[in-house]
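In the form predicted alone, a lone chain appears below as structure tokens.
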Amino acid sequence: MKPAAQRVPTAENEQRERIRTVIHAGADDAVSVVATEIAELVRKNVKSGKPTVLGLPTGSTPVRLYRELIRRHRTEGLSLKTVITFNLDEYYGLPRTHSESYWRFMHEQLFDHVDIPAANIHVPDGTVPRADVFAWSQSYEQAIREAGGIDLQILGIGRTGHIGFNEPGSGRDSRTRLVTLDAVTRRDAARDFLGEANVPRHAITMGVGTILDARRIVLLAWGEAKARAIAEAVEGTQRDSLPASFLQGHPAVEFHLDRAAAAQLTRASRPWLVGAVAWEPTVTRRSVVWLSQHLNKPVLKLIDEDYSEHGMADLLTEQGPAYGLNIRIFNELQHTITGWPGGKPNADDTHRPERAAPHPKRVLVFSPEPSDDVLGMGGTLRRLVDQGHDVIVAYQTSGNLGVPDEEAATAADLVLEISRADNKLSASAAFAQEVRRQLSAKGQFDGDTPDIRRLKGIVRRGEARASLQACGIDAKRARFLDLPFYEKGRYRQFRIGDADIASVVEVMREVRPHQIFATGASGDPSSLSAVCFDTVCRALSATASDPWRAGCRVWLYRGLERHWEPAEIEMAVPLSPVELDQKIQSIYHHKSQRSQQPTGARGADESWQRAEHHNQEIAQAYDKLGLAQYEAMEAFQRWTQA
């Protein structure tokens, strides 16, 4: 294989890239245009008498291209029939029947919807017993080779790079086999599994040579999320810590992103550094930051020689000299940072973030889980309740499925030690016996019962409650929408439906908001962030006739993900010490959370801890760029739906 390098760009600003990427406005436009390439494949096949071998993966990444095969079967005439498929992976021990295998993902998702042949499909067997691992992943391997070899693989990408379940160490010449899960890679899979304990260590995986025989390659990627593996796997060197990388050897490979997947290529995030650009202000400041923080220099000491040297004289020649430049941007930064995130009442707002007036605002703030309000904004959600602001937190879904079996248990046991020293069996003792006796028959796979689920939904409503309380935010202000999607549903399989939008527009309009926060706009559109955030999104362009909506703003908050850049923040709110240390009290009383952390990952892996390490990082990222030191910063950005 010819090394990437010799790739020859087909834009200027895509030079820097060893694969073929094309970045879509959404998720759905890219489906869209690989979907037309697999119907176009195979219909030419057929036409030639052959059959078309696909390569297939799991996770979320290829639902929606899925569903859009679906439709196409449906309605228009797309049939299948002449398809072999080889599944990239399985998870090794568990049987088919599991609600978690690949196996039953794959007809969930696809196969009970088409028309490919039974006899047609191959998904790893994940109870092949140990012994005969090895033979059978040869089987696995001489399979593909008599259908004629993989003519499209289709591929997604994990946080570590990974492809398939090629954990990072996994060689360009790898072939089917066990292989042992990555700690990240286990963590990421444990809301699924209703907790990292029962994610499977070992999975069943095609190799990445065994990826790399295919003739053609498309790999989808979605959310932010998934935007440094991308970089690295398209831009940077090819080596062992990224098998992603090693597409980059192959002479078909093609990437379809996302914006949010795409962010931090060189031409997303630098577009300077690859060509001409167009010096709006927003990448105006980007760029100054950037230099700022590459040449670890304040902003008001970087000079013209910096700017000329880093692929920016043609900005001086627009906006220089550089002190000129340097003194607005350090502006600009400096009237993002406001202790007044409701806006300051009586005050000129001219350079402010949000507005004076009206004071006191009404201010609705979307939760997607229990939790997720106070480690994106806790200290800015003290801050508008102490400056007089009305504030309402509507949480979207119960959280239920983020409860370990141990902390309903404990919660059953409490109330039936209570029923005790009472002397009498209460109808809450009784459920909560009933519940205990369903957690006792509970196999380590098994889903959860109804009686289960309501009884963790009501662990994590009174830690909401308590939480709220600690911000000092009076119980009584929590909503609580219990969205059926969730109900109904599991992680990275939610899809929303009228009930969902209805009751969202219904929290909207009984507040009559001046400010919404939420969160969710850059995730993966499977993850439940991003559904979320879809139904605010669904709910606000429903009530863009209502009054209210003329006065009303929504700003953008993040949770525990990539924290956003000083030149992306819009609102940074700054927290003392002591605030800080508020916050992570009221981070605290989600216990059922912080149990969570899997054993030995105390420390930084504690959602708290983390939550204050991105607080302090962005305050130290505004003190090295020469603006104000504080201990830690919230930070917001302002969202204007399209």
Second form
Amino acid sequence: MKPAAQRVPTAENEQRERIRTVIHAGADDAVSVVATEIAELVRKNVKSGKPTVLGLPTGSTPVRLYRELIRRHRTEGLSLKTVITFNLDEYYGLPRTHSESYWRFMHEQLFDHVDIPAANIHVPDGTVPRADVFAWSQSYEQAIREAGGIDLQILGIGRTGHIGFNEPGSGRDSRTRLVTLDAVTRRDAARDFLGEANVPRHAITMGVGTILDARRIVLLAWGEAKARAIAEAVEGTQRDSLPASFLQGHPAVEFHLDRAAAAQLTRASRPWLVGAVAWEPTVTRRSVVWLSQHLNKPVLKLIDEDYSEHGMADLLTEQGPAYGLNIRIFNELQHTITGWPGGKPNADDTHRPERAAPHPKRVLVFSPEPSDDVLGMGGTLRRLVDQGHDVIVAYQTSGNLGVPDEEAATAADLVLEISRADNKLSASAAFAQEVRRQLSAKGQFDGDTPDIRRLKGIVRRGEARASLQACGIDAKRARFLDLPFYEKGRYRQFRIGDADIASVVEVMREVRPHQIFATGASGDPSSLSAVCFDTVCRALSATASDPWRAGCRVWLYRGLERHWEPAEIEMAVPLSPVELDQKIQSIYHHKSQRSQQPTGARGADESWQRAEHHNQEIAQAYDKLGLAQYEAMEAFQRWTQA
Ligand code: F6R
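Mind sharing the form predicted in complex with ligand F6R? What's above is the form predicted alone.
Complete assembly follows, chain above in first position.
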């Protein structure tokens, strides 16, 4: 194995980073820089009469880059006629025509809209017979060599730390080959394939060694789900269990990240370890919590030596000694805990996360699709209602893309059965019969017809109502926005329009909320939750001068990707064992979202199990810091528009 390149950091706070990493305000800024690099490379090579060989990824991450290249091609005269492309990977067993094939993805997202000659495009062939895969893989490598090698390899990264489909276990010298997909990767692709059972088990991918042969490598990553893999790849040791870490051995590699994907790099998460910091309140709290967790000591037991031995002597000088600092942070943490998420009426609220007045409050909860609400804040929802608040839950999308065909078939059969008992074919039975027919005519991976989507949406509405009722909320409090961007779109390809914003504005103006709860603020910008959050932000901008806005607070909750760490939490709502059980019950009503495999086949992967685990972990983290011991907690952060 090659030794890690000795990277010379350009700034003190990058000293732990073994890969040059640029953190951007958002994905669009990053994409603009990378598109410029590609454009300049192509133009430079054209001048010297050379083609430009690009290695390209698929997935959510590069979609914005491809859109930007298309835009430059259309409006800035960027020609890609001299570009030769090699894609990283392809699902094994999928023909090019399959809706989820990477060949099709690349054509839809890029190739059909720019002037790269068809003969210059290379995507691994997922249909090569098993016995020929080895020879085919060698011919792919040969084709790369014949093209002169890859000038610029663009990469995304999987949550497992994979690059291409080089899953954990892939060696530094691996070459193009057939691989088995990791369980996490297959779960991440489940939505695209309408169920995990349909996700191919194998893929053909360029190897880590093939990728490292490129003259220049640029990796892109957006959203909090990638933060752990990024931190490990950039700061960890090179190892097979995290293939992206091998990029450290490349002399010309660069990562371009948004803030959420960079959040776990030391310079972002523990900046005091890599240089002087301004000890603002949030940094101070984060550092004390970190020290307590790192030493496995409750906050109130930390002593001066603990601080000075862990690079925090200047914090002591500024805000010490430890005794007083500990008490202050302990109190701050204590004040985040409240059993009154809507504020406690007639109580002193100086140190409470929410205002006492008015009571009751009008509360508007945005749920990207049915079930996000209860997964993220099912216990808090129940408390809000029990404490007399006026709660409306707005389901932004119908969630119909997440319903397996079997569920739609069962629903259609139910309607047909009822109509048979009635002895006449009602309009709804005729609809059910038509859906049944369309389901039988549908190939395994075909997209759904509008009728099928409609029925699937109805299935999810029923589940959402039952789930709300299990939380003690009258089903009439639900609003189903069925935002058009979703009804017309597919995962990764959603684009919001005026009608989407108008619909969110309308529900805001109907409710005139004192509290809004929303999720998706730090997801990959093309993820459904982030797109939905964008509609909320835009609707907030559109209503900025409405009178109700002055009294409205926005609280963020999180989905199953990652829960908040105690230092990030501004409101923690404890759940008793009974409340946790009730929350699980309400999640359980989202039957179409449960694993389609028999119980036990998937371990602790069901969404209700993950939610339970998250809520217990938050409570345990508070407990370890020396605060009260609760069964579980839901957590929130206050959001203000930048
Ligand atoms: C795709 C590929 C993968 C993806 C990675 C991230 O060609 O090579 O390594 O880059 O799985 O996927 P997204 O971007 O969908 O999060």
